[in-house]
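We begin with a single chain expressed as structure tokens, specifically the form predicted alone.
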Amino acid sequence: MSELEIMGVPFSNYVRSVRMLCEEKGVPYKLTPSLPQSPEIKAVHPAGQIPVARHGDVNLFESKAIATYVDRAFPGPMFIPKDPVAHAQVEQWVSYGNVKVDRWIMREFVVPSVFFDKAKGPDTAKINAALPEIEKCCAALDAAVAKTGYLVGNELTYADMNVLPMLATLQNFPAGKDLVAKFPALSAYVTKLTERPSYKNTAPPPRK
């Protein structure tokens, strides 16, 4: 079968999560840089969102669906466990990451901090309003990883790969770095996981 192709922009946290999974499993893949709403993305994802994946006749959208396919279709260690309890817990934390962590860190804090009308400046009211919600997310994640150093069980799962790019991006901002530092277990967790080759190998190029 043809090589797995992941389409999207390298700095997308969800593109990076899927790429990290491929790296951890040792799955060869090709990253095709593609912008959201581009014709090639809309040909797979009805809402034009990234990432999308193509593998022979298989076309998939939504990062969790792509991750599930990669984890099941290719050999290597499993990062979405077959055990029903652990599997459900991975689903639980991926869902929480997508609904809460991504919303408050990426959509409500990072995006308005980076992408804004230079004439108007960043929307500081929106950015500041996100901080208390981000702190709630950090508290929940801190409590979870304090037990074993991972969100599920005592080994890395896709749940960790899903939230790590969000948390690491948050720490690029002074206010975000201060927030994470308030939670020792979460801070140690981010430090540990960002040292993994899968994280380093998927680093996006510096923004110009």
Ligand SMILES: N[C@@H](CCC(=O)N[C@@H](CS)C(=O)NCC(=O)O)C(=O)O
Given for the second form:
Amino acid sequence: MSELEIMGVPFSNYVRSVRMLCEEKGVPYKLTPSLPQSPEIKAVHPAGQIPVARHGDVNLFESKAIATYVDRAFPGPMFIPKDPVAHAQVEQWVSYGNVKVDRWIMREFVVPSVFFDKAKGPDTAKINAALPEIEKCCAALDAAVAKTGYLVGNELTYADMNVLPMLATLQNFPAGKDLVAKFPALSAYVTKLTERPSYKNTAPPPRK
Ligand SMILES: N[C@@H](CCC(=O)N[C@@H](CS)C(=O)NCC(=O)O)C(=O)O
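Moving on from the form predicted alone, kindly provide the form predicted in complex with the ligand as a structure.
Then the entire complex follows, led off by the chain already shown.
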């Protein structure tokens, strides 16, 4: 069978989540640093978003779908458990991560803080309005990881890999760092998981 190809730029949180899964499972893959909306991405994802994956005749878009394929199609430890309750809980936290955490941390806070019209400056009203919503996300995640240090059960799952890049990115901003620091279990969780080789080996190159 041909090599797995993950397509997408390495600073995307979702590209990193899928790459972390490959690293944790020991699945070899090639990263092709394609930009969102590029022709090769649009050829697979109808909305032009990254990541997409190619493996032989299999073309996939949406990070969770790619993660499910990688978890099931390749040997190695499973990070989306087979047990029905644990499986549903992974789905639950991935869904919450994608609908709430990604929205408030990445779309409403990080992206407008980094990408803005230089003449106008960042939209501080929008960025500040995201902070109370991010705090709600942090509170929910803090309560979930308080007992075992993981979102589901007492082992790492894809639910953790899905949110970790977003939480770690949030901490690169002073207001985000202060927010996470209010939640001891969440702070310890981010510190512990960012020490894993899967996180370190998928670090994007420094921006020029
Ligand atoms: N639900 C999608 C979200 C993917 C997504 O938002 N990707 C971002 C980069 S992290 C992207 O491609 N943004 C550019 C765009 O939407 O045009 C997934 O899980 O794969």
